[in-house]
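A single chain comes next, written as structure tokens; it is the form predicted alone.
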Amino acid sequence: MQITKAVVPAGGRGTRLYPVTKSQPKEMLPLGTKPTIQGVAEEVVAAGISDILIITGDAKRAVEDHFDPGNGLSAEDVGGRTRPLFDYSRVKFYYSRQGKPRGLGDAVLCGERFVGEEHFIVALGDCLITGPEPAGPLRRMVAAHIECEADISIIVQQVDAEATKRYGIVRPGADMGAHAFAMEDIIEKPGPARAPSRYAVAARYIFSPAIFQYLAELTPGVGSEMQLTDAIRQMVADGHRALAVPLEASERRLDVGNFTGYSKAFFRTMLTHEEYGEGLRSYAAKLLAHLRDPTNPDPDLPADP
């Protein structure tokens, strides 16, 4: 088996980030020096994907424009720093409009014709995975999925008890090699009292095409939306083989879903940036010292007034 296709859902309205997202897709908000969804695309391409379907929606044209090879900029426009985002002879981008946002399950269902009979990756367009090798988690998941002949594989992360209200949470089963364990169940946003573990879905999946039958039969779930988690749960109950692949200690999910998550993600990407990080860390330390004690110098004022 070879996995070469990815579906990237990017059709949500970003209401928790309003008014920033009134005319700007949340997936286009920068993390570090590039839009979030560009980092997602780079991640899946580095994992071996050659065909990417982005599921867009209302007021999302900026996403398509960003990945257009002919972006309208010449080298002279930006001081000679332009270059293609990707080798477009090796990766192709496709688009489908979700229409009315009806949940993640409905967004993935939009990719059925694109996927055909192949296994495929789903990578949410508003979340990055960072670490020493950003594509490392995806590569581990692809390898485990193929080796174990799985129908479902999911990257998961450990979260605190309170955060189980915000994510799909999996019930762990037996170890399946060095980097994965069997997934016995999954519950959408259960909360601490009902959570079967603290392993939360981390925005990356692999599915066999069997998922589409389950998605087509979904009824609205949590939040009156078509929940992908509900389809996964039914597949597991029906005996489809499911794996979970945990993030390692040096890997992080960065989420752009709300102002707190986006702020933390932006801080981390800029403060760890290869070119700008050292100077920004120095600035941040001085600013924090000033905020704690205003007698310390304000780094935004001249040192010698």
Ligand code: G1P
The other form holds:
Amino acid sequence: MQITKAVVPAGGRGTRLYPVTKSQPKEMLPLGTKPTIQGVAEEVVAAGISDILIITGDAKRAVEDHFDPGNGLSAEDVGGRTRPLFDYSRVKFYYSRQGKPRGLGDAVLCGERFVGEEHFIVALGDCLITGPEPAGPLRRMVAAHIECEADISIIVQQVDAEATKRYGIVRPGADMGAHAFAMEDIIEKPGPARAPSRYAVAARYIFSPAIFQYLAELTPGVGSEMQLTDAIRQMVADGHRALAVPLEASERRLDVGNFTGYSKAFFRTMLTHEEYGEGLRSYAAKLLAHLRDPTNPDPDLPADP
Ligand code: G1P
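Beyond the form predicted alone, can we have the form predicted in complex with 1-O-phosphono-alpha-D-glucopyranose (G1P)?
Below: every chain and molecule of the assembly, starting with the one above.
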């Protein structure tokens, strides 16, 4: 089996980032020197994907413009600093509008026709997974999914007990080798008292097309939204084979869904940036010293007044 299609939900309204998201998509916020969703597309392409369906909605046109090869400045306009984002003869982008955002389950259901009879990746458009290997976690998940003949695979990360109220949390089962363990159950945003573990869903999934029947039968769940997690839970209860693939110690999920997450993600990507990182680390160290003790020089004032 080969996995060549990805569905990228990007229809959410970004309410936690208002007013930044009043007229622009949160997925276009930069991490490092590129929009978040470009990093997501690069990640799935590095994992072997050639067809990407982005689920958009209100105020999301900038996403389509961004991936349009005919749009934007030419290389000469910006002093040779740009080239096409992708090899567009190999990677194709498609778009579908979710209409009213009714939850992640409903967004993925919009991909039914695009996916057809194939297994496919779901990569949330407002999160990046970074690490030493480009798309390392996604590639591990694809390999485990194929090797274990799974119907569902999910990348998971360990979180604090308190944070279990913000994520889907999985109940781990037997070790399956191939850097994966079986997933016996999953609960959306259970909180510490009900959480079956501290393994949280980390924005990347693979599904067999069987998921669509479960999505079509969903009723509103947490937050009155159609929850992808609830469809997965029912699939697992019906005996579909499910895997969880944990992030390794050197890998991180960077989330742009709220101001704290976005700020941390932006700091990390800039402070580790190949070109800008070194200068910014030095600036940040001086700024922190100044903020701790204002008698230390402010790095935004001339050093030789
Ligand atoms: C969604 C999913 C949740 C998952 C999270 C991060 O929640 O419903 O299960 O853990 O993404 O991947 P949201 O952040 O949209 O509330």
